[in-house]
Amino acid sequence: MKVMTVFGTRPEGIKMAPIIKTMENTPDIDNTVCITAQHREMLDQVLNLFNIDPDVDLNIFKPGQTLTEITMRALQGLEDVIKKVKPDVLLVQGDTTTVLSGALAAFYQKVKIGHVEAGLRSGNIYSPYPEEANRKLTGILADFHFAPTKMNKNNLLQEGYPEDKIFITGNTVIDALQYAVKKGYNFKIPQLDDMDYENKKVILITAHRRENIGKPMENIFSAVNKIVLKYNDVELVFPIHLNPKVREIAYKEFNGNDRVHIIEPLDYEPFTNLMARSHLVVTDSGGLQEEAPSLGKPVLVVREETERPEGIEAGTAKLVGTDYNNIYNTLDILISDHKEYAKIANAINPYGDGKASERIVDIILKHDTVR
């Protein structure tokens, strides 16, 4: 069976890697790995970690690229590759512009589409932007919907998708996390290697969402900074996004605080090991809402809505929005109240058991009606 996996960003690469590695050990599948390189440097880090050598690299990345430019270059490049490979199934993962372009290119060639991490919904077409639209549009084209959770499946059923095309698999990010986190891991960055994780409460923060840039991000950074200043045993680590607007706000809000460590973006392996040693996570990312709970780390989601409500319902995460007081007060409680912290840290992670990739590959083989 000929499968083609398409991805273009670091998050896609992380979540697609366990599927690729599983297919490498499946004799009945011939998999072609095609990357668009919508992101370049950060994607290459993931490929190196998981020892993945793409069969095709479209290398579409250009500085300052717009969503339209990404879509056009990816769609044109993928059309040529699909015509040459002639896959039975094309797999895309998540909600990036590469995902939508891959699904659309496959549809134009009448190739079956498998959507990994299907059924996530925030309910707001512009938040996250453009991801909410990308995943909904991809769902319309997909033949196989690999839903991480029962809630994701229910979202798809409510939108009218046939139940026999929806499969609950868990999320492949848990598979990837088990590969990356190691006991006794040594960081190559002295700031991280010398940090006292036993006696300090290390807050890990990530922020990059387009809709948060501006006043919302100022609120986030200001509230977190005030918490660090309030507690002498709290340190903050911020692997800062490459976006110059994010950097401008961060350097302004955290200026002069020597317990705030702004570092360059980390590769996936050191990042996940940093997360494993942190006290809690503050993020507007999607994937971290799934990863941190599997490591027993409370997550504060600094967004107005989330497409991952399972974590909120299970108690592994709190949706605090971007209001300064909400962020500050919630952080204050988690830092000062051990019982409240333990309640979140010990909640059961709803996102899977680390076998999602095996399930996805099995489903593809069992539903092979092409040969």
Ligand code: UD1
Contents of the next structure:
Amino acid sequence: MKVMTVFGTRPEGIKMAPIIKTMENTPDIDNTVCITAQHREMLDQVLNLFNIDPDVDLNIFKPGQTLTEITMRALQGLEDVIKKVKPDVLLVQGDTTTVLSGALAAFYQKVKIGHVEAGLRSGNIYSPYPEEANRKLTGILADFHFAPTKMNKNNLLQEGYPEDKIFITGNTVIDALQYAVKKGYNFKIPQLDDMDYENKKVILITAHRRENIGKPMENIFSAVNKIVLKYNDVELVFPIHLNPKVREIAYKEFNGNDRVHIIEPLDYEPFTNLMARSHLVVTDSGGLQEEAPSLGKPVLVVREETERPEGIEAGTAKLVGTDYNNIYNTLDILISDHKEYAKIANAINPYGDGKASERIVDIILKHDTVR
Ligand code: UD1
Ligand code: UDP
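Other form of same protein, the form predicted in complex with the ligand, not the form predicted on its own:
Up next: the whole complex, starting with the chain shown before.
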């Protein structure tokens, strides 16, 4: 069977990698790895870690690229590749612009589509933007919906998708996490190895969502900064996204605070091991909302809506929005009140058991992929 995997950004790479590795060990599958490289450095980090050498690199990355530019260049590049490779099934993962372009390019060539991480819904087309729309549009084109959780499956059923096309698999991010997090991990980064994780409360923060850029992100950073200033035993580590708009706001809001460590994006291995040693996580990321609960780390989700309510239901994630006071007050309680902290620092894992990739590959092999 000929499979083609298409991805373009850091999180897609992380979550597609375990599937690619599983297919490498499946003699009946011949997989072509095609990257759009919507991200460049941040994707290359992932490819290096998982030892993936793409067969095709469309190299569409341009700094400051607009959604239209990404869509057009990815769609155009993919047409030629799909015509040449003629895959039986094309896999996309998640909700980025690469995902939508990949699904559309496959549909135009009447190639079957497997959508990994299907069925997540926030209910607001503008949040996350443009991801909620990308995911729904990809769903319409897909033949196989690999839903991480039961809730995701129910979302698809409610939208009228046939049950025999929906498969609950778990999220492949847990497969990747189990590969990366190790006891006694040595960062080989002095700043992280020298951190006193026992006596300090290390907060890990990431932020990049388009709808947060501007005032919401200023609120998030200034509330967190105020908390770091209030507690001497708190250190903040911010592996910052390469988006210059995020950097501009961060450098302004955290300026002059020497317990704030703004560092370059970390490779997946050091990043997840840092999360495993942190006190808590503040983020607007999708992937971190899945990883933090699995590692038993409280996670403050600085967004108005989430398409990942499982962590919130389980009690390890709190949806705090982007209001300054709400973020400040919630953090203040979690830092100062041990009982409150203990209540939500539970290792629960609503997102998978580390075998999602095996299930996905199995399903592809067992099903008819001819359109
Ligand atoms: C994209 C996805 C988002 C995903 C996120 C993961 C879309 C619309 N957005 O958002 O769903 O959550 O990736 O991080 O598909 N940049 C670099 N080098 C890189 C990557 C980014 O310099 O390796 C900078 C560039 O200036 C680029 C900007 O970041 O223009 C934004 O990148 P882009 O891919 O447009 O969107 P993200 O915000 O990264
Ligand atoms: N991540 C990483 N290095 C970093 C920050 C994040 O490897 O410096 C990983 C993180 O563990 C998660 C993924 O990148 O698996 C999340 O990516 P991002 O937040 O960019 O995208 P999202 O998940 O919001 O789509």
